[in-house]
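Just the one chain here, laid out as structure tokens, in the form predicted alone.
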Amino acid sequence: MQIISGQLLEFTSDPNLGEEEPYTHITKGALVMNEGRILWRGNSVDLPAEYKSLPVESYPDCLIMPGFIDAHLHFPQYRMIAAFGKDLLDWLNRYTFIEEQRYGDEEIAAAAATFFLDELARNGTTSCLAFSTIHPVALDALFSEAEKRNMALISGKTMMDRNAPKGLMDTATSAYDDSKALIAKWANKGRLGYAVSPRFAVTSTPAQLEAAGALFKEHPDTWMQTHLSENHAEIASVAKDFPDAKDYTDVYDQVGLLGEKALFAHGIHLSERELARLSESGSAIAHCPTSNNFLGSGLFKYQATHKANVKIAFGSDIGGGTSYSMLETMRDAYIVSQLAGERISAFDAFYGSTLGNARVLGLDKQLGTLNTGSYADIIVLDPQATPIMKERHALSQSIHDVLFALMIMGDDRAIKQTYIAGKPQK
């Protein structure tokens, strides 16, 4: 058992719902952690007598918040940041598919998993939904490392049976069989979750997408992740390969891949019909602004998507994304919203990266909150982490000012400490 004290801050509702204060902020607060969960939280002066003798980590000038949740990134691309490519499809062929073939080697995958999760923790990310590769040993390595850390992590074997190098292709049958075995092995083990993971319609035949849909239906405790409407060339390729589909979204819909636990990365160039169908099915879009900017894919329309009643998550999309930091992801989300004429607030961004992402994943009883009983996945944010941030902080007059400066100027240096299930990671 231990106590951490400082300014407690958590979001309690979606800022877009119009509540004046969609958050709880306790300026002199304390948390009691025990066996990986939050046992008590509140004002320091109200700390119950039975806890007053516990060891205390004090962060008086910092914000203590739920850890960041990254709703879309790629484990095997962990070292591919800043790889030059003309666009998405060129980048995949020149770098990604070459890199991912290495992950059939168990030692390479194990070393990568350790580095990958260390880097997430260093940047304040305590949970994620990640792609792996087609190799079962790679997923075993990632899940094994996450299990050691008692980390909430969702992933799955990537499914690809065309338009990729031979060393990265499976078949509709082998992808189904391998995925089914991995679901039996890992789904709901500790804090782990399984996501049925067809990469996208460009690299899966109709037969493989049907196999993915069958898996998703047969295992209602799984999630589903894929990519949708990221790039114009990708969209044209899908239209050519699936001439009977109404549009890109319908390709997935026809095989049963939409639903409450389905997340589609990007969703930049969607029609009104597609947005309506995603909303009706309860599906979500993972907004990946650093990747969209880096690959020149386009400007995601946050407010228009929200008004269409489509759930939105936030993701770094490593390695098309350019930073593991959800702070930098938020910064780019703000810049994109400015360019799209749909300005978002710091509240939108921080809610989306904590409680919002937890709600999209259906895990808000465990993650994205400081409620008693939830997992002690916590970050300590220092709004004065650098000299210039300290000077900027002196001008802040509200909690929104503090958060806005953090997401525009912050990076891994602003992460004072990361706790996963109550255990410090630094």
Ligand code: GUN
Second form
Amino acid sequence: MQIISGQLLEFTSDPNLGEEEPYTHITKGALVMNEGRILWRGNSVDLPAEYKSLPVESYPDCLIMPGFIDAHLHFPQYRMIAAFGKDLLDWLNRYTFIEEQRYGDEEIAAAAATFFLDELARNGTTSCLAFSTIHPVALDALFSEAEKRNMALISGKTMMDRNAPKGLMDTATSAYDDSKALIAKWANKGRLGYAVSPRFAVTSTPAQLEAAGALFKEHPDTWMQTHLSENHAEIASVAKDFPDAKDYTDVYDQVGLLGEKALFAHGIHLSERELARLSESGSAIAHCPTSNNFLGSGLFKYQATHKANVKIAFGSDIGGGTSYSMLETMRDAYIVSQLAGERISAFDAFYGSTLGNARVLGLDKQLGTLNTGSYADIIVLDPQATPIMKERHALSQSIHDVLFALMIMGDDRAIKQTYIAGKPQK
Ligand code: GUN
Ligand code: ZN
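The structure above corresponds to the form predicted alone; please give the structure of the form predicted together with the ligand next.
Now the full complex is given, and it begins with the chain already shown.
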């Protein structure tokens, strides 16, 4: 048992709905952890007598928050982050598909899983929905390492059977069989979750997308992740390959890949019809601003998508994305919203990266809050992490000010501590 004390901050509702104050902020708070879970949290002065003799880790000038959730990134892509590609398809062919072929090697995959999860923790990300590669051994390595850390992580074997090097292709049948076996092995084991993972319509034949749809339908306990409408050349290629589909979204819809547990990365260039269909089906879009900027994919319209009633998650999209930090992801989301002629607030961004992402994943009973009884996935954020942040902080007059400066200037240096299921990661 242990206490951490400082300013407790958690979001309680979607700021965009503008109802009540969307957060709870306790300036002198305490949180008691026991066996990896949150046992009590509240005002320090109200700490029950039985906890008063427990050891205390004190962070008086820091924010103690639920850990960040990254709703879209790629486990095997950290070594080719910052690769000088022209645009999405060029970057995939030139770097990504080369790097991902290495993950058929068990040792490489195991070392990568350790690095990947360490890096997430260093950046305050305590849960994620991640792509792996086509190789079952790579997914085994990732899930094994996450299980060791008692981390809530969702992933799946990537399915791709065309338009890629030989070493990075399966078939419709083998992808179905391998995914099915991996679902049986890993889905809902401890805190792990399985996502049916066709990479995108460019690298899956119609037969493989059908197989993905069948898997998703046969296993209601799984999620579904793929990419959608990120880049104009990608969209044109899908239109050519699927002449009978109404549009890109319809390609996935026709095989049953939309739904409450379906998450589509990017969704930048969608028509009104597509947005309406995503909304109606309860599907979500993962907004990946650092990646969209890096690959020049386009400006995602957060407010317009929100108005269309489509669920929005936030993701780093490593390695198209340029940082593991959800703070840097928020910063780019803000800048993109400015360039798109709209604006998102720090409340939108912090809510989105915590409770918002948990809700999109349907995991808000377990993640994204400081609720008693839930796993202690917690971060300690230092708004004065660097000399210039300290200067800026002196002028902050509200919690929104503090959060806004953190997301514009902050990165891994602002993560003072990360706890996953109560275990400090530093
Ligand atoms: N579309 C299909 N695969 C990928 C990928 O690995 N990264 C990004 N950004 N887009 C994709
Ligand atoms: Zn991606």
